[in-house]
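Take a look at this one chain, the form predicted alone, written out in structure tokens.
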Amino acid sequence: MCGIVGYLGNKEKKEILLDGLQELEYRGYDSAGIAVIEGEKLNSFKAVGKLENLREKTKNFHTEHFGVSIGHTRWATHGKPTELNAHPHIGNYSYVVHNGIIENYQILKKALQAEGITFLSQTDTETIVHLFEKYHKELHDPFNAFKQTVQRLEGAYATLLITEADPETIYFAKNGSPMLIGFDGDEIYFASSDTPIIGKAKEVYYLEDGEYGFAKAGTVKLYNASGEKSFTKQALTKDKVLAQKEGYRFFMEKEIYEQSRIMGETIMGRVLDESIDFEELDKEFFKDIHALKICACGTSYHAALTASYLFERIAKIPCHVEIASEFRYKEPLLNKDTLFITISQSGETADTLEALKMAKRAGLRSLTVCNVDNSSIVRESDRAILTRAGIEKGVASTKAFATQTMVLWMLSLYVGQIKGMISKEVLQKEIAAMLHTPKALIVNDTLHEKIRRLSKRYLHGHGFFFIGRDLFYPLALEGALKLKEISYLHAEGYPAGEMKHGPIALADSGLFTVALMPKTLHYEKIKSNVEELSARDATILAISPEPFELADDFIQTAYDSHPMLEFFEMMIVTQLLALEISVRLGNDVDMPRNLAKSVTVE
């Protein structure tokens, strides 16, 4: 997740920016940069990799007078992690930093290029600075030029802009991505979270969506769609760890809650009104491809299993899923008409990387779904689609799984489009559901409290069954894995129809069954399976939009119009259940025993 820092005042600006960016390292980044205007002179520095590289580049640069400054750590979403793609981005006399995704940047970029403007980077962000300078050339008024620029932007953004045309001012705007303003007398700070300004600013104002304005020495002017508005500052927390967690008890809890916003970034610019578009792909890449093979481990394997249903159902293309650690030893038959897809949160998963190398030696085309650009698997693959989840601190994956699943769902539609296997009516239905997914991922406080209270019933017993059918079988596997990882209780995911083929022998009051009962897929069949378990005295927790009279506990979901909306809503419930059981057992939620975030050995 990208990070922003800004400062306006008399102190040493380089150190304030670098120290602030250091406090944002926990969010993840692959490049960094700063820009400073002091005495009407603009200076900028960028570096790929860790902040130490940027510190080295700026070791001979110092500031000592009043000036304005902005800094940024970038997690790549458009374009590779290079110095050209790093922020701040420059126009002729202005610099900009930006978090989020400008959804309509391609339209804006083409229009600007048609006017003779040259772009240096592959990013969406560079569009902002060129658009600003275009309007400034027409209006000769920096503020109105910035206002016009912001009005043209679609999507999520938090942005700061400085310009030699107004060298004592920082312009700012926020929509969808977080940003705040800090105050200490006449000195003004900006940041994408509290941590960079703790110990520096005394008061803070958290910008709301649609707000924009400018800051001069000691003065901030704030505007929204209704015009200029007043605002109230509040005291700034002094706890940096708490600030990193943004008030949540654990990083995992924070990451569960932020899935709604993150999903918006995952689909942005890809889910269009009437089609799915990946700038990373083209029709030619799928020429003569007649089958898919997906290889992954752990949570990514569960996303792959989910995708196998979607590819065959929507795109009508055979799809086989392999556990990477087993694939390597089975002497697999690999045909060149098969696209080899790998999935990895870190891009460094050793078994998956070795499986990919095997497929490449066999001459297969390769595509990876990953969260980390420039990782080993991304570099090794022919093509890569980034999930845009940002860094995930909790070892037990939540938002990485959600975004992987969404990317694969989008990819199934994309393949269906280019192969002519999906009708316009079906495509529109799927797109409508995708656009609604961020709402299905919003965590309701009442729901979370109910799960917290329910969790005390599930601390003792001889194990858990998570059961589901169709798409909800992989979700059952994932729900069981989450519980195992952080509670250390035994849990298994099963296809509901398999219970009577052996596992039902375990059924008694000490067996907890978490039943995923979507209304849109095979409800009556899974209802019968749950009734069989209930008749054997198993303790039933039913998750469904439809009340179930035999359930010992029931969590009612809201969505029943599309299977994937039910999928993502039930995913949230299983994640919260694992979290709250782990909390009651006194475990380390973010760092469970024996586990690592990135498995880089066999």
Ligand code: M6R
Given for the second form:
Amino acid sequence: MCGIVGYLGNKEKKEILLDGLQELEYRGYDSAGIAVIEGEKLNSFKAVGKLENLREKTKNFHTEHFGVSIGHTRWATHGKPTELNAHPHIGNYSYVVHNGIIENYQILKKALQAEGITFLSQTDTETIVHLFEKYHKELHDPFNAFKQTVQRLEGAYATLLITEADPETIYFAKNGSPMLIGFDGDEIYFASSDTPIIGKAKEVYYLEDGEYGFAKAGTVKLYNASGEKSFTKQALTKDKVLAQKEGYRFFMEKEIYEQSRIMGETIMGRVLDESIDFEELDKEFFKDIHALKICACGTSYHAALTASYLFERIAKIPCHVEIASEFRYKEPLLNKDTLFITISQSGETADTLEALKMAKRAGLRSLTVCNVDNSSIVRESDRAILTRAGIEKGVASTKAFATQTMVLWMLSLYVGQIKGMISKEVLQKEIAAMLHTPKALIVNDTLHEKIRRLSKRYLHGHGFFFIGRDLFYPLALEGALKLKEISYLHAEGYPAGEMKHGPIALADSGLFTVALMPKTLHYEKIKSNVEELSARDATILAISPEPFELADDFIQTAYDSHPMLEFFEMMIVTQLLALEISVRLGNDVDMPRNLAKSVTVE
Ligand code: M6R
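Let me have the form predicted in complex with this ligand next, following on from the form predicted alone.
Complete assembly follows, chain above in first position.
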């Protein structure tokens, strides 16, 4: 999703901005732009499409002296991905970049237009720069003009503004969208996440919601609703976790293959010989907790749904799962005996973050399962368990899902232990399966080749149904999501037993059914469901350790001793299937159309 980089100092600004934006590229964007003020000189460039287009446009532009600069990658929300709609947006003498959504922009825009101001773009962002210049005209004071502007904005924003009226200053404000300030002596950096400034800044301050201010002459002045505020910088990690394809065709492929190795890290120090331990948690944290509520989006929601089966089955604790964007507006009833759990790969998903804030306002204790330390959701939560998946670059999440699911499985045992709901025998059996999981995640070349070959038969048809029961229903949802994200084919996940209540009407040879048929969970039940589809001529791709004679295509899995081992093995099959279909269709596997890695707007 949109990315922001800003820099104030003497170095070559164009390179700092472009390199920083490159670091954010994997999040997804459709246009990019930069603006620089150096002395009296003001320059800006924008380009639709990939950053190479912007690099090409700026190839003869260089900066040599002290100056201020801002850059942005845009993922279209208001208005098409055109050059006019790309950031930075210009007023008469100022530029602005912005992540998030200004919810009241139409009201503000109408009022500004009524005063004779012309808008060039269809974006909500442009309102900020015109509002600033309006107040500047009235107040003749850039800082107060910016402050007044920020006070008028409703919604989520992280924004940077530079202006010829104060050419050595960067103005900033943050509410609901992430933003941080990096420091290296007199040089000051801004970014929407820390990757663009690692290796450049030495210290960092993560802005809080409601904070705004300005950077000038090597210092930062910070304010919130109570006035000027002091702040403490913290050391910024020096190690950039560089993600490379390492010989794989795509990041997604690499991330599928590395699931086995990283799962070892996810369980390290947590799955012990006779117990599960999380150094992040303690017994006290669960005191008087009698229910769990999990909120998440997309793939993380599927991990949450999987967990709801495990929490109720293993820990015997009621567990409700909700899609964060739905939860926010349903006026949910929240009890303080409920632990509020969020799941997020990025830790920046706006809906999940807002759901968490709601739960906190209602006085609930909160825990997040997240892949990114220091992300907004981690900082907002009372406790955080990191999934240790490493940076995930493919927009279609794979290893994040695997590690989230593993953490939640461990957590269900941990809670079961604390509540005294789990026998020694069950604990031992689960621990043995957990320790075996890295093995079940090894991608076998023969299997991959088989999936590659059979993928050619699944490039058409009028849709896919991924079906499963119990734990394999969320996996079916996830398999369908993976396929639609990168193949652009229609795919749905469905509980197998529910097909006869409607969707079976679609069954014919053009309906592709991917049937998840584990041996260890309700095999006979799902077999009957698949037989019903086969009888109506649906094309069946069955995945099971048990040979299934009615399948048109069959992938035999190896594990048949524990549902979670079957789960992870089948997860690999569905991930590879989506990947190979997408490759055959010639799609951009790592950066599928219309999608963003980090969804920071609601
Ligand atoms: O970063 P999060 O886990 O909070 O993101 C939630 C979803 O946006 C994300 O899982 C999305 O569905 C992925 N593209 C799935 O592959």
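Bear in mind that the values here come from a model prediction, so they are computed numbers and not experimental data. Whichever C-alpha set is largest while still superposing within 1.5 Å between the two forms counts as the rigid core. Residue numbers count along the first chain shown, from 1.
Fitting the two forms on the rigid core leaves the C-alpha of residue 387 displaced by under 2 angstroms between these two forms.
With the core held fixed between these two forms, residue 351 has its Cα displaced by under 2 Å. Core-aligned CA deviation for residue 45 between these two forms: 2 Å or greater.
Core superposition places the Cα of residue 215 45.8 Å apart between these two forms.
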